[in-house]
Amino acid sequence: MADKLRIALAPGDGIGPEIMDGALRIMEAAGVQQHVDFTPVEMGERVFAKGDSRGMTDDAIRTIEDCGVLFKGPMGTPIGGGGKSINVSLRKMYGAFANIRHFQALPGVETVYSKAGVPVDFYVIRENIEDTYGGIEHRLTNDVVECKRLISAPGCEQVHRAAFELAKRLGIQQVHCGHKANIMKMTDGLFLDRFHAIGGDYPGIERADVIIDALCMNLVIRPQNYKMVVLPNLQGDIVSDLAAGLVGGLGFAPSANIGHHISIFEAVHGTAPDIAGKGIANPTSLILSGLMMLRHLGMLKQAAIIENALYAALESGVHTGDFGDASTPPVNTAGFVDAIIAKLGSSPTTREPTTTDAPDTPTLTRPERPRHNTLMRTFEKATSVHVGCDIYVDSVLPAPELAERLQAICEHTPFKLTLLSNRGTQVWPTGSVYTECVDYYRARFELRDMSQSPSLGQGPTVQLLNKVAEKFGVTDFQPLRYFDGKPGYSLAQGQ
């Protein structure tokens, strides 16, 4: 058929060449391969070898923009050497801004709340570009190494606007923001707020928001009260993985990373290398992941055909030797395929069947592509000016002493120092001398007379830069401005 959709196929390392087999067979079984044409591409553990840092190569990257849809087993990162992962690299060069991860309480895989007879069934989305996945390190002095922590309104936007509309699409009726708002006011401030503010385009769904250490103990506890988390990018890898222990482990867990132009599909489990060739690994992850994919191809009825299969068969009994009933002798992967395969056309009886009753052909479409990297923008009109600086700079001076060195720099200058940190925590003017200390303070210096932000301007705060880095080495450099009429800097802590 000379209108089949292409879709980029990455078997992956490891066990991900015997899972992705499986789940190939599954769809060609259910007549996917009628409407869609899987394109291999090479990248993983050989392309490392051949010393591309990247583990994926050009012909590879060229046929996944092509295709719009990758659809990977999972792929190892070489430890040292200075690869990246390609799970990480994938996702933020091709804009994948939400990761969408289904945990499910499944047939015949026993969990502690199964056996209590609590259900699990919910979404975490989680952004997928920002926060310290940025990588950006550096080392600052003998003692101290910083990451840079960026969240942005767009990428915020993006996470919560496809959170919103999924829990739309599925009649989800309340999404929780999980954040650490009460700590990190300004990044967690800036995610919590745009999820109010997108979340007021849907009046029909109800927002709630709930501390990150607080959801994670809920999570364990009640897992029942949730139906949807949109969180953070670190925070929501680390609930992804919490989630994933409820309902089994990661081999249960199906993973979409979902963008404007590009989307991944992929088993978020690692490669197993112990049992890979062996034929014996659980492919269940892959195959729901597959799932995730066809419905975002529009391919709802073999969707619905495979998973109700799959529940069958898993209802059956059937499963391979990493779970389910230890008096029964596991399957093998080939085996563990076949008997889905054989399910096909059947349907579960302890929960609701999908309904098949659902368009069988693609209907995904793309826009048009970029013809440059595009910028987004949120708060297009915002007014700021400058109202001083923070400058880092590596000492060993006791806190009194550094801070009569600074106010001599900047006593001709419009700048008054008005702070010394340590770590984050205030110790001049006022602080605690039990505050312990290392080689890294912020000196901030803020404008004497306020009345002058107006017409300040950058210069001078660059000007006092060069002062202060003449006497002391300088770390890091950060201006000080309002933003329509609010600060935008934080407080220390104890200030």
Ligand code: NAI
Contents of the next structure:
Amino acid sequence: MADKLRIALAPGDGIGPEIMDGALRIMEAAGVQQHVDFTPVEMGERVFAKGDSRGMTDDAIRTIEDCGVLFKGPMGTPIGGGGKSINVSLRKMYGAFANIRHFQALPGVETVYSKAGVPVDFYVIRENIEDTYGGIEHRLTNDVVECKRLISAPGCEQVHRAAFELAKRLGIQQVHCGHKANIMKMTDGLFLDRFHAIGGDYPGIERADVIIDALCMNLVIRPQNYKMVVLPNLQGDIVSDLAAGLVGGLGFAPSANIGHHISIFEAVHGTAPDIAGKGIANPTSLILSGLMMLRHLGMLKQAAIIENALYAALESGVHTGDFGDASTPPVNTAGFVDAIIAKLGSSPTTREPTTTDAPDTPTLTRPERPRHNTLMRTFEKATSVHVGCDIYVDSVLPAPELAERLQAICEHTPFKLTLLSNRGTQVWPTGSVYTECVDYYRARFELRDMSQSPSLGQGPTVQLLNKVAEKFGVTDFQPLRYFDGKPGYSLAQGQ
Ligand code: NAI
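Having seen the form predicted on its own, could you give me the form predicted in complex with the ligand?
Below is the entire complex, every chain and molecule, led by the chain shown above.
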């Protein structure tokens, strides 16, 4: 027999070890471990407690990189102190850029939709690395803090491609892009633009876009209208929990974090400290995440056998204490797992069984380990020219007075002051006296003579920055550039 495929295994904290034990017992009974070796890695609260703020040992990091696949239970993040969420760190460090969650009504899990006969079965694909999750935050003035929201064209493209590839594989004929490009025209606008650009490579799949607030309402009113939604990171985070609510809660939502080299499969709920150690946790989310992992490995037959057994067991009415028919007594985690194992080889009757006539050996192949960080590019040939700059100042002056002083500063430079805005709303040269201000202004300086832009370069804007900094506390500087003849910056509200 060929060498077994190694999978890094982190049972997690709290209920993690209990539900992981159950998931592994089911896999063993379905023959998964004939082809796969689970290699334990040390991560989580115990590692944090030893003072390692990463929450994972060097050995764990090496093993995950060697294996390329991590199967993990929930892990606690220490509140306060330097420890960051392991879950977020792992996704970012290993470039697991697409978070894939499948939300479907399960037999025996009663919801308002199941009672009304409304079918719910859709995927949420969330960009996993960028957006406000860069964690780039600064205190700018006494009263203002900021979080930088970075969206990149290649970052958008890879998540959109992952979504369309999955849709193609699953036979899904329509993919929605959720966004707020009507407000965030550049960031969400880029996410939407790349959605259509990448989707163009998949002519058999219809593309639709929907503004995020309307999407939330539609998902609640008509969830059956959606098959797959792809979203930026923060919006995807929120919508995926909303979606979990439609199918009975986080305990029924599996999650895969897919990257080019390393992928992570995990339950989406937390460590449930209130019930940890009692042996009563519901392992369904982790079992379903394990199925996503088996499919990622190419072990479609075992995934189908376990999926059919899980549905058949749920149909029989077996349930843990957190869901199911209250008139039948709940079983504990081990009892629930035993009930699924007893159904291996059976098929569900209330839904189409998944075909087990499928490959049973791993087919996953990995690209070579990169020798250095990969630089991703999209618009390599774009050309840009400088036309001015936005300089952000810490000031409590009224707008007209601030404008007067800044105009004096730029008097003998190639730039004129064209606007002041406060919290994004223009307050000079026009604006409303009712606009309430804080101690943080944006001053926009643009070329007096735009025909100078091709030869300008960045030097004169930096010289202007120095002059402004002699008189004001400068908190931020943004060059203004045209890219391929179009402004690479937004207008202020009211401009
Ligand atoms: P939680 O998901 O652990 O618990 C919320 C509620 O749901 C609790 O009442 C819990 O008993 C119940 N619950 C959760 N999973 C269950 C299951 N499988 N079966 C039965 N009941 C279940 O969320 P909470 O309390 O906010 O977080 C606890 C810890 O978990 C925190 O340290 C948090 O950082 C961590 N966490 C880890 C995640 C991960 O590793 N992916 C995700 C979310 C939270």
